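This document starts with one chain, in the form predicted on its own, laid out as structure tokens.
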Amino acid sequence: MKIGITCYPTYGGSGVVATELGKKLAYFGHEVHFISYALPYRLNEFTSNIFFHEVEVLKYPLFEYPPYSLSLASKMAEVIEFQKLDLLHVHYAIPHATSAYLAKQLINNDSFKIITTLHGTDITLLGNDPSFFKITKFSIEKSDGVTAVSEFLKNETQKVFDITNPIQVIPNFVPLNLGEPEKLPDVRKRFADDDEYIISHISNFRPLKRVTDIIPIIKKVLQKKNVKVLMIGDGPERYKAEELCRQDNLCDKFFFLGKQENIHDLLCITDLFLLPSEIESFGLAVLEAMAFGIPCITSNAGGLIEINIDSQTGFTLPVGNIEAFADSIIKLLSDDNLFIKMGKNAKEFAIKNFACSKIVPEYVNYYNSVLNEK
């Protein structure tokens, strides 16, 4: 096939997912075009068969804000006309999805298919807002076909846009290599020393992450474990946390190290990973932690509990519990047996449920499937 891919090209989770795919479909032989604003920061060797079509975005007097949309759609058009594209996978309803209906239109080809991942906040941020609303649902039912990477992202984009047309779920997997990690004892002691454990946090730093709490969470934590904590990411709330850390005398047991490329050599010295997010539609920075047998304490927010099994791959507890979470990591830094327990169920189910060489062929069915439908 020849498949368009469009996503954004930064260090969220949708456009690590959609470059990987793309990554793998060229890997299995299939044509694969990336458009979009810039090179996605995954796709950062030649690879055959990857192509990238970058969108120029007009600047002219006239608009305060540049038309993004517009100039996607337009090079949409373009790529799937001369590129002889079969079919356009979208990641994130806005503006994607409306973008890939307008370019649709505009080489008025029945024939030619659009398939729209929904990813998370496109549904329970943006899709909420009164000003984005109808125009999320429209790009929605417009799509030839539609994927949720979580059975709660699913049901909650059928409730709060009261979709008929079916959704089908497809997870993210793992976009990381499985093979048997590294420990990097160099890299580790750059920020533990040998009693201590590694406790990791990976996110876009926004709000909903809730990464003020991991400050309180860890200062309990210290009362009974020697712990250093990597945090990893950037965004709005950085800055609140160090200030959180400055007032608490923290600053030595936490490193702001920002947004990194290379999470695996992080991953490969961890011990344990947090996530307190208010809500996740499925959480694959949790998902690569346990694909390197890390037990993971999150929120049992949204997609996470498909995802986390409470109790077998680590613990899954009740948003803003800041005690409950300490008193998690408390026992399981406690019990080796546990944390050996954890981190070997953590692996397995990441492999068994969530490896690219599963996930990928039921994306290349779904297309299949679509493209065959009259």
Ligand code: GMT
Second form
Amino acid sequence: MKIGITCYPTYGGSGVVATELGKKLAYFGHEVHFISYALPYRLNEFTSNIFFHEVEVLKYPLFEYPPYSLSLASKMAEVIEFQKLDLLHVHYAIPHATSAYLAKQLINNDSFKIITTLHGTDITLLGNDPSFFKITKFSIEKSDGVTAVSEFLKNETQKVFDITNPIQVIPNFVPLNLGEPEKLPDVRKRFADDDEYIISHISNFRPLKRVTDIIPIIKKVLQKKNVKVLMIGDGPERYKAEELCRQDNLCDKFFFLGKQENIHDLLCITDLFLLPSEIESFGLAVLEAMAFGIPCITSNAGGLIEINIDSQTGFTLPVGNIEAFADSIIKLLSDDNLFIKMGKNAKEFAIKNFACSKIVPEYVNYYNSVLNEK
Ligand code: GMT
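Moving on from the form predicted on its own, kindly provide the form predicted together with the ligand as a structure.
To see the whole picture, the full complex is given below, headed by that same chain.
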């Protein structure tokens, strides 16, 4: 197949999933064309059947807001036509599905198909906003195929937008090359002593990740357990979180590492993963941690309960319940058998249900079924 992929090229789960999917599709012999405003950050090695088409946005004094969606639609139409694409798979509805619809109107090819994958905030945050509601609904309904990364997101999309066209759930997959995670004692020593546990959090530090909950949670945990915390990522709440650490004299317990390209090594030294999000359609970072055999303490919001199975692969807790989060961490770190069992369960569950060897063929089958529809 000749497949176009459009995604956000910067940090973020949807871009990671789209890029890793494209790489795997290319590995299986398909020709893949990425269309975006920058090279996706995980597209970092040459593969002969992967192409990148950069969308240039014309700057003009009249344009206070350069119309990226239109430039994208034009570039999509050009690539579809001249590279003879069979389909265009767009990740994140806004504005990608809208631009794809427009591109389809610009070409003359009835057999060409658009597939939209919904990732989360395109539905739960942006799509729900009155300024985006109608266009999101329209763009989803006009896609030839729609997938969602969790059952939660499928149900939410149907409920919020009253959408009747079918939505196929194809969950995210473990994108990292695992190998056998090493213990990396030298890296570990950099952050923690032998008697300390390492707890990691990875996110874009936006308010819905509730990173500021982590400080009081850890403050309570520290009354019983020796822990160090790796705060990985960056975003608007980082400043507040650092400020809270200073106020509580916890600066020596927290390491704010900022954005990191190589999370492999950091996951290798992590004992426990923490994600207290307000809402999460999937939680790719949780899946990555689980694949490393790390038990996860997460909220029970959205699709997180489909990945982190409560009392088996970790604990899922009510959003904002600081006490419950802290108690669960203490419980897990106080019981070696439970800790080892949950880590093992997490790894098994992640590999069994979310291996790329399972999920990538689901996408290929879905592409074929959409292409075969009249
Ligand atoms: O809005 C975000 O948080 C970013 C967005 C993205 O583009 O990565 O994340 C969403 O998609 C990820 C990949 O499918 C999911 O793992 C995240 O759970 C989802 N974020 C939310 O639902 C908040």
